[in-house]
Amino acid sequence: MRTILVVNPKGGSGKTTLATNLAGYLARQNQRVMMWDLDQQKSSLSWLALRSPELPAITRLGSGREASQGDKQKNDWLVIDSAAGIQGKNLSYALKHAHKIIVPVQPSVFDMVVTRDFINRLLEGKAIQKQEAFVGIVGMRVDPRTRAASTLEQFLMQYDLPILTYLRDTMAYVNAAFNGKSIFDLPFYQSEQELVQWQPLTKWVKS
């Protein structure tokens, strides 16, 4: 079972949006997917509870317990939606078990300050230095026409890490989430632009 950790200590950075849609993509690819929601608000689990049994299945891993050997054999992927403010032992544990780490960041000065400190700490980790886990960055809620988007791009280019994609600010994610769906569960005409933006991200995840 391969593990993807979506992580940024900054609250509201887009972790749940990224994690739920990533799980939705993998399930749509006929992969067996499990989600682990580490946040106290349990937004990912609330999304799962809304999900129709007619959609590709995603199972849940309850908070506070490790995936058992049986879980690992039954599933292809574990997607972890991490908590805001995650640090210390909890962060170390999550990083230790991740095969891929995705850091979402929004084009705001507050998000960039927190993300800068987090990425610097992240790159000091032994697993990252040994390339046992791979880190990628995703720009969230980005309008390419704005100065904020340009500032975010310049900020991210200082790191020797792949910028996987920039996802636009759209109600498509919100409307899908109301029904326990990902954008990959929507009709093509409702998600065409989003699917294009996700292509480099999904390619990196499965590489």
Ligand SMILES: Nc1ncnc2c1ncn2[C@@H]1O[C@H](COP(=O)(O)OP(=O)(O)OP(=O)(O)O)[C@@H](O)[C@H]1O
Second form
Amino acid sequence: MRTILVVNPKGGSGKTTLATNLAGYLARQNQRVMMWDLDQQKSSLSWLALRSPELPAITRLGSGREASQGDKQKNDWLVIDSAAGIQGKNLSYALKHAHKIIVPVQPSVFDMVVTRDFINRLLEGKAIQKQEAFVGIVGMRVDPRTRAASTLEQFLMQYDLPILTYLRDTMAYVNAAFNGKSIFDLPFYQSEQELVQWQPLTKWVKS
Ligand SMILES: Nc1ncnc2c1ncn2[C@@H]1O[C@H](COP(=O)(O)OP(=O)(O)OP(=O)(O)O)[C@@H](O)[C@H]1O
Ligand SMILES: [Mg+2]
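Could you drop in the structure for the form predicted together with the ligand? We only have the form predicted alone so far.
So here's everything in the complex, that chain up top.
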């Protein structure tokens, strides 16, 4: 079982949107997917509860429980959604499980300041230094035509980390989530642009 952690201590950076859509993508690929929601607000689990049994299945890991050997054998992927403000022991605990770590960042000064401190701490971690876990960044709610987008791009260039993709700000994510769907569960005509933007991200996850 491979584990992907979506993490950024900045509230509202897009963790749940990324985690749920990634789980939705993997499930659509006939992969056996489990979600683990470390956030007290349980947004990912609420999304799962809305998900129709007719959609590709995603199972949930019960609260306060780590993946057992049985879970590991029964699933191909574990997607972990984490909480705003995560730090200290909780952060170490989440990182301990991850093979791939995705950090969503929005193009605002408030987000970039928190993310900078977080990435600096993240890169000091043993697993990352030993290359047992890999970090990638996703620019979230980015309109490439804006000054904010180029500021974000410049900010991210200081790190030797892959910028996996930029995802645009669109109601497609919001509307899909109302029904426990990912953008991969929408008709093609409603998600065409999103699918293109997700391609490099899913490629990195599977690599
Ligand atoms: N690309 C996007 N386009 C449009 N809306 C988005 C996008 N990404 C996130 N959002 C919206 O922004 C809000 C915050 O996103 P989300 O809940 O995914 O962030 P979060 O990091 O999980 O927040 P928290 O720290 O509170 O857990 C949500 O209302 C979500 O629907
Ligand atoms: Mg969240």
